[in-house]
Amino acid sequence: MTTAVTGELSVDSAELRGFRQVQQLAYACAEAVAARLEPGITEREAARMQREWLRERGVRDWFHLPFAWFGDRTAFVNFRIPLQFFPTNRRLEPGMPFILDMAPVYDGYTADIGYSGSLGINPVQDKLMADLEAHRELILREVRERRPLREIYEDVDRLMVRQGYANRHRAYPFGVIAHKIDRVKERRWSPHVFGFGTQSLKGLASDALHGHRDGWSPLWSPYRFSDHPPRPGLWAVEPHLGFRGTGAKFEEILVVTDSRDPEQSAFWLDDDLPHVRRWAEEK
């Protein structure tokens, strides 16, 4: 079962350095199988990896089992059914974009990630990368504005449309953008199905019955069931671009507060990530 996220959620409290602390532990996951790939990986090996790394550290259970996506992949292109995310045997060459996308639970924390990159120099995805930070922006700017979550998604869609992209979440189960996440209760051993923990599984699904009785949704979407304001909780947020068979995206959690400040109505848990880093260096 999944527990919601209750108290106070300043940027100190105890409850959201449990989830910085899991959100780090995936991104040095990222950072380092990133380190170790070479050509002629395939994409199940790299999730393989991605899973030896936690679980040497402690992790037991997952949102969901780690992904890895090479190539066109990294574009989702001619993906039709949701088995098409699950990891081939593609394998990685010299210059192929890469996206490494892992969601694990630790000490009951939960965190979803999304790292991108390549084997090489890959100028269309340097591309990607940097005007993702937009996205970023618009995203925190528009939730703190209180806009629908359905509005902020095809704000989103529009600024994708103006720097010449595909939107590539769309290509995910109801489109979504995002989706909500809350602690897991753990057990020793937790079983998956379909690639996704049950126990986050459960949480999903009770949050979206009681949502759908209160108005609100835990999936962010550009459907109907989205046309509510930002919901106070965590969200992992991954806007993804797309661009002739070339895909980037972030992936990080989101803090939505009922605070009257602005600055704490809504904050990004924690500026110290890889794609954050990445473009104050290019500044």
Contents of the next structure:
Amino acid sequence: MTTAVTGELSVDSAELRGFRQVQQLAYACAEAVAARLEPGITEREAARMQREWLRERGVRDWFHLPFAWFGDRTAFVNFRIPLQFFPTNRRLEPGMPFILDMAPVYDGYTADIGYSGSLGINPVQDKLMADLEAHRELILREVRERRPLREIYEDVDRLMVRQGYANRHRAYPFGVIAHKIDRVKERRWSPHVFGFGTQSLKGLASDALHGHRDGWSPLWSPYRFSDHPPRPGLWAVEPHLGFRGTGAKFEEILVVTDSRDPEQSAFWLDDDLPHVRRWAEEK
Amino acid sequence: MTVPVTLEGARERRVRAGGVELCVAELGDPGQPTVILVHGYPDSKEVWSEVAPRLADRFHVVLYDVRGHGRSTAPKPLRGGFTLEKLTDDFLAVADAVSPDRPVHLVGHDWGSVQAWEFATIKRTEGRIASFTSMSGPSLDHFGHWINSRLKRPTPRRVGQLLGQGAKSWYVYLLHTPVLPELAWRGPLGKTWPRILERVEKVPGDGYPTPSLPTDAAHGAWLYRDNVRTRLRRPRPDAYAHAPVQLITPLGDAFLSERLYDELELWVPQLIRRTLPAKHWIPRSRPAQLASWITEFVTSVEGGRPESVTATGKYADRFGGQLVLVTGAGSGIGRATAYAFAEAGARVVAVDRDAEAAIRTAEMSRLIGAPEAWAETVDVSDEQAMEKLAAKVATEYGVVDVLVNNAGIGLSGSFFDTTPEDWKKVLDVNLWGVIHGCRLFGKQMAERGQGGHIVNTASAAAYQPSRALPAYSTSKAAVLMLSECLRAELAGQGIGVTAICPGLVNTNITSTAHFAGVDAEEEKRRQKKSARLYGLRNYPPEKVADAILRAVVRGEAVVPVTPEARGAYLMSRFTPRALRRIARLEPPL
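Alongside the form predicted on its own that was just displayed, please also present the structure of the form predicted together with its partner chain.
Let's see the whole complex now, leading with the same chain.
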């Protein structure tokens, strides 16, 4: 387990190149699978398509196994227990929104991405996606200001309420809007429990333990344990909006360093992503 | 004595068909799609006098007196002259005369609808009918199958349905007796009928029925005698509609059970359902609503999209195309309510003093099913602004069908810390806002005389005393009583009034509430703390919105929402002393 050493996280370091590569791979997978979705496909099948696509390209371990949510499950309607996140036999219908969420480990580098789309036209989800841009800007701005994570979380919440949406990342375990990710040692055997890779869980647990001693947490939540300034490292940020049975999210890596230069102190790992390109095109 | 109604500006002509001469009236541009309106029993084509002009600027509207009614001649002999086959001949003759090349859009009420079902389900009219809007008149064939299926498998529920409709059909049995109905109609019943309609059926007394009523009703008895027994005994097995059908069901119909249409999807591949809280004679009592639904339906069929209704909400049949105005629609319960109505296909006017938030609500409403939505920036406590709003809404969007007076602000603190300004502010918004809304929009509703509904957002605090909320509770108690009084006053005009009493609902009312008697910093802290408590309670405003729609559909008077509100409501009625004890507790802020 290597801990992200903060000095190494300059924009062009080999370290970040590795993460960028796997994040691109994951988004390529999402786009490829999304293009192959058709009416009648189930969530399980969509999850398997992601898994197979990535396995064929050398992914051996996972932060978590791929998820797929269709229809009102994109907004986590009536989710009570975490088991409900797992793919079901819900079938995709024309006009339905979907979200693909996967976290492959490639060459020891982890990515965790979320891709929202719909089968055909879904104006509500289009609107949600368009409104997510403000959240991406807000998060980066406030992280650069070194505001406590809990406060940033509350500001994101307020923006959502103003936009008229419900906060759906609240449904994730611990209600997290983001969590730390890191490099993972590659082993010949990499089992997973409840969909999460044991190696990654080990890393998260060790971060949590160290963080607990030093007053920070690898989980960015609305709770008191997130009441600390952003911790240098890589954060997979996943704001998730919900609106009456339709949900949309993006998920990508935010790099936080201990640099004094605000530009260098925090930046999105990669701006060449589907949702960012989409926003640029719309302008 | 009121002047008998006429169809103003109608061009009349006579059409000969199978031994009778039919009186046909036309309005509007013949180049437009043709809509044929068929009247019921005991009526004449003037029953449509309020609906037809509303359709005439968009369509070529055609009305005719059914044989033996109004100024059409009667067949000789009467017996056997009113069979559905002959009525079909009449319809085809009229359709060929007024629209020889294009199929027509049929609209039928009562017996007009019964006939039109025949037209829409037999072979020889195929291609002549583009769409059919049915109200209060089932197909006799479907009705026969409906009875048979219930006789064959008589579960308790189905027997109940059968007996219920059997009781509602009392007049059908009477009409089968010889001579007596004719005597009654030509005698006392014909004289008192207009008053009976007014009193029992709530039809406005405006010169309808026409003087031909006694003969219409006497001749029309043969509609029943010639068709009902034969068709109900041996319903056609192939009565499938060959055109899209819009079914408008008045829920207060004294003659037809809404259960009759339960299995209609079996017979009609393209069916749109609409419901209306009204009695049997909707062409007289709800012409505006009918005209708008017919317009929407005909337009969508002409545009090639029979299922134009994108609204997916549970109550789309009821609120589709209706005009709904919500105050305080920029956040919380108001916003959720606007969205719920939008999902049900209503046209939404979102009113809020926060312009940006109102625009946002209108924009999202359009995305989720509202055919139209507008934002209006108004402070409900501002009398002049509200008057301006009412005038603007009436001229630009129409008369509001459902008004939701929801805007409200929070105020907490001891009675002695509450300054007169605090009192004024909270009463201005919470009470005067509601008064202005009811006064201005309620008046428009009452003047239109076609029903409507007013929902006022009160609060559980309206009946649950609390030492922490003296001013707020007072304002909400006033809203509750205002709603009850208004309900009593408007009951006779078909306008319902509902008071919604939510308990702790997770909205931003906590973070904008004023806390009397503390400094700004302490106020901020309390706002945050109460917002957190409400957040932990986490009762979503969407559920309150659902309760509002349900209350409108059911016409409920007082609706506590959330378990604590329902509990307090029960306590206020059965154990008020215990509730007073609770009122003494200091809230944990």
